[in-house]
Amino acid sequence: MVNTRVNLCGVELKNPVVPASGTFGFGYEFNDIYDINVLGGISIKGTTKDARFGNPTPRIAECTSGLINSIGLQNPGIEKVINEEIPKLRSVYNNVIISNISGFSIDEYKYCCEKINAVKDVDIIEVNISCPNVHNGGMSFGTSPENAQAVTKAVKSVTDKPVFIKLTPNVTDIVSIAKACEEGGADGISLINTSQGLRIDLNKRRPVIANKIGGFSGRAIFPIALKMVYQVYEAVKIPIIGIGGVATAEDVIEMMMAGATAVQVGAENLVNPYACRDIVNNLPRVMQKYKINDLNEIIGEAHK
């Protein structure tokens, strides 16, 4: 038998597979498919403070290996993610909760992981300063080292929750980012957000997209997420849950080689619903083709 158990910062995931926020609902959705209980973890739908509709549509376009979304963070708000969402998610999932926050202020991030802090049922806060598609919050804490680590500050002043950060690729040095992260309490670090794209409409010639430029994502950012949880591996300390094109086993294996403890499953669900149940059902087949007995024993094996 093979152990496919992974842990991060105390909190035992069966196995380190993981659909990504924004592309798995609140979870509860895909237990009508497929039993989720076979799922690492899973983190739920960005939430704000106040209820967000989003962005206009058209918010979705179709790329070679992959898409680009401007969703614009469409939720519910904290509180009712709080007293309706996470309650229906835990009354069919028994594995961990991973509750993912956005804000357009260190205040609204403070206030959120100060509320969900309080929630039984959440293991993991998962802080989102690398959103692309919305004005004047998201990505713009994330795009220097000063503003990630006040942001971090700010939610570990609030939290006794694991915290880990998600960093946005758009930027020149995400190392420097990812160490500022550390340094203001980060208990990990999350890896990466969707890269930017644009696609045009040859008939209307104009952009796809009614907000123009968007996150690109998918299997085709794969080698780019892999780069930058290798580099950010050999910077920090702390666990990495590496993001960004993963659609098999076999990425899975690869991105925790790179430095990977957990790794999260995005746009691959909008492809194929089942692919978060594939990839777990496949893992240990492709742990004995390589000779993998542990996986805990790949973390960064890359880097020996």
Second form
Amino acid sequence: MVNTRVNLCGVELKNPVVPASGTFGFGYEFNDIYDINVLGGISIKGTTKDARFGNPTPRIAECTSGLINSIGLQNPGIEKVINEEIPKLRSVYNNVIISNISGFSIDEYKYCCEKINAVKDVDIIEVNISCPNVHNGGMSFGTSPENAQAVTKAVKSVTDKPVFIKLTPNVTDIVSIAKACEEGGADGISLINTSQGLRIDLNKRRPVIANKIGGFSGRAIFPIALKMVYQVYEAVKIPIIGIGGVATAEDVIEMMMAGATAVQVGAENLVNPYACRDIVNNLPRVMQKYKINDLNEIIGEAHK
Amino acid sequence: MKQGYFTVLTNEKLTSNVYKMTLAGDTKAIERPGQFVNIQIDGLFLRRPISVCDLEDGKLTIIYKVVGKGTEKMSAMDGGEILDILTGLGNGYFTDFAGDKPLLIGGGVGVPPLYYLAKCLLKEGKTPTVILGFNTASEIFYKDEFEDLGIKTIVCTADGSVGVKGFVTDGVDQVGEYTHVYTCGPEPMLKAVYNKTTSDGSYSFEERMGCGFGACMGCSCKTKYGNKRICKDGPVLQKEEIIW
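Would you mind giving the form predicted together with the partner chain, to go alongside the form predicted alone above?
Once more the chain from above appears, this time first in line as the rest of the complex follows.
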């Protein structure tokens, strides 16, 4: 028997596999196709203070080994998420719930985190300062160490739940931003969000996506994400959730060797709705193949 | 929704760029006409959503137009290929709304889902009429198949080369009383049908999708009943909820 249990700031996950926010709805929809209780955790759809429709369509463009999205944080608003979506998820699911929060001002981040702090069913708050698809919000907080730290401090002042700050790769120095978050009191770092990208329709001679530029994710970005997890692991002491292009159990192990304590699976869910279940099922066999008895032994092992 | 492996049985060219493919596999997850399947194609990241044209026990028929890399690869298949397909996607057409004399209106590659719908309506004892719209004679497909079902079939061509000269809305003038409209086609056609017809209707929309099963919010639209996902809450919207 191998051990797949990992621990994020005192929150135990029975395995490190977590569907990433925005690729798994509010989770319960997937319970119709498999038992979502196999998952270590679920990071639910990013939530803002008020309901949002998001960006105009088309919002999706295909790429080699990935896709560009420009959803723009479509969500029903924090009240509905707390009163309807989280209870619906909890009614079919017993494991870790990560609530993903976004905002357009520091006050909005605070507002949402304060509300979520009162929700017993939420184990971890993930603060998205990295959405590339909304103006004057999201990513603008994640591209400078000062702003990232200001958001971190603000949300930490209103919650006692573990706070993970989700970072964007669209920066010159992700290490300085991760360190600023740690100094601001972050309990962990989630990285990476999507990388900005563009596709042009050759027939129309215009960008495919209505918003023109969107966020690129999928298998293609795995090496970029891995490199950033590797760099941030060397610079901070708090745990890292590795995100970006993870599609197999081997990817999970590689991400953990780079320094991740847990891993999120994003775009792969959209092409294989069973992706997370398959990764969970394959993980023990792949661990045995590489003679890993306990996943905790390999976190950051590539640095030794 | 169900994931399964289907074997390509036949793949036949209907017009210069429209193909009919038959596949063998488990079709049990397909609950009603107007639903679609989402096909994984080697070397491409996203699946390709295609509407169900016909269904018999374990045999699926789809009709698709070559519009990009995915459908181009599909057009080169010649039987025996095994495809990973998600089935039973979308809400589809509800036959309960039909009344006695439903009117089916399809334009171009919006025609295929109406074929299985027509078969289901006939099985329920309804008397459907179908209007098929194409640009020109060489683009017409499935006229004979609808006629073989024994239902009144009106073909409209924009250039007048076959049938009624004009658009599907010109075909509507040739139909007497109808109880409900079922339609699928390009959005300008849907809007014209919306303005022309007087009954309630079920309108099937198209949008660029990410997942096809409601997870990514890539294909959202606004309706009078709130935001809906074309892939999961649609592709069929009721006339009274549509916001153009």
